[in-house]
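A lone chain, given as structure tokens: the form predicted on its own.
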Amino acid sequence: MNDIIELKNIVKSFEGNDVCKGLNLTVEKGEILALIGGSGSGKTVILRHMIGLHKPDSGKVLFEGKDITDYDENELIAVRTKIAYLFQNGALFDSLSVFENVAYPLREHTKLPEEEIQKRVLEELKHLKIEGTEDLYPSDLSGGMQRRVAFARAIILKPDVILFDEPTTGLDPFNIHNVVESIRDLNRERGITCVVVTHDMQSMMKLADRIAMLHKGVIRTVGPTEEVRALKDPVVESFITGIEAKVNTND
């Protein structure tokens, strides 16, 4: 595979606080690679970075081998229209419909008919088993239909690439299951690269085909899901059997 995003030597600071400190990652084209690692150790900063919106004080980061770190925002709309970002909470707008909500990239993005945007977007409802959502608003809706309607969105563009940013995190068994299969439907039926930042294990070793963890601004280790599993890294061992105790321990 080849790669479609990659960050070189990245450093950055908020406030003092040293983020990151010379990481390096890849995300290989049509793969399933989970991002792990302690709160505030700077996950969502990496996903951020992959889509410009933060950048960084050294270091570059490369989208299908172009160097788009001193992008100005005209610049990044069209990796915008590649690259998806899936927001923790959804982050659909309150006052629209899920139709107008899923609706909203091809509006500004696209200068389709009317027609052709209701097709997709209904079409997009359908395969995502949502379908008689459409008028209904996200407050209408629970916790799972809302990260469908999300995902909805984030793929009307046909993008080559999606950002997931803890897509389970507040869901139930059978939500998290849902939403699970969908990313994995994404990634075989559609070939969209997906980068997920979770602390659901359980999940992700089912589910991604690389795991990265970072570690103290840096990634501490790649590799495929089964291999870094079995790892002897005292650091990755204690994260993935501290986390996987944790659920164990709530269930």
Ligand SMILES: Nc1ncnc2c1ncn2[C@@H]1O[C@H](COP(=O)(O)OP(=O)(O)OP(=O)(O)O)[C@@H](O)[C@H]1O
Contents of the next structure:
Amino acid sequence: MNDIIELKNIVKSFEGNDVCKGLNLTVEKGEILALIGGSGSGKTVILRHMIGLHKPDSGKVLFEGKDITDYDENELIAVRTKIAYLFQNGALFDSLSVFENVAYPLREHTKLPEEEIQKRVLEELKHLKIEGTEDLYPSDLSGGMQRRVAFARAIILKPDVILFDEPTTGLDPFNIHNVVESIRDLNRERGITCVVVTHDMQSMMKLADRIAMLHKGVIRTVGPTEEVRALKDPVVESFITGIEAKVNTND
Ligand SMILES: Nc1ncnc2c1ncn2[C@@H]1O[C@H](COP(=O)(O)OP(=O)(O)OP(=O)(O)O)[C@@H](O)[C@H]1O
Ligand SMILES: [Mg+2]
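Switch from the form predicted on its own, shown above, to the form predicted together with the named molecule and output its structure.
Starting with the chain above, the whole complex follows.
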């Protein structure tokens, strides 16, 4: 079986706002899947379903073939050590040093000795080319470096899947390039399955194996990047060519 995450017929509303209307989406093991769609179309809501931060009104969420839809918080801990979630806007703990930010999941989810924690954190910082920052605080760092600390924190538990919510938003071209390269490395070198929510089509065209487009509560199209790019569907075309303002999720 090649599917690692499956969303089956997900229906989700918030106080009469129907965000998912019978949505189906499969993430394949080892791929980079880009999830695109207009602002407010439900991209973040979908990611949150994948790790049980939202429960569907109906439908099912499967991880590695297991139905996790009704898992309680305790059962979800195991899932969340395997699926990391990089929040929109990074969200580091301002009052913790870089070291403690990255060590946090290890302290929460493992009983590793302090030496091993030290080793793992410093290795990860080095790997992401931010060695030497461990005693600094998030406010001491540039946006690009903060993003890399958030990356380090997301991968420190060696997850099988990482969900990235707008990882390049607000970064300059240099840092966008770095983030794209880092995601590619995680995927190619460590075999981590990546789901990337993004508005940054240029980066996605370079990075994604497949693209899924969310529109009006369902996946409008999903397929290999080149095929989606060549698709003759005005909604998809206008989005991909960058006139996403015209794609109104409510029209
Ligand atoms: N916890 C919540 N309570 C109520 N409404 C919510 C909640 N979370 C999301 N929504 C609504 O669901 C819809 C989809 O939101 P979501 O954040 O998933 O959009 P998005 O595609 O990620 O947008 P963006 O590109 O701006 O991040 C929006 O209308 C939003 O207001
Ligand atoms: Mg969002």
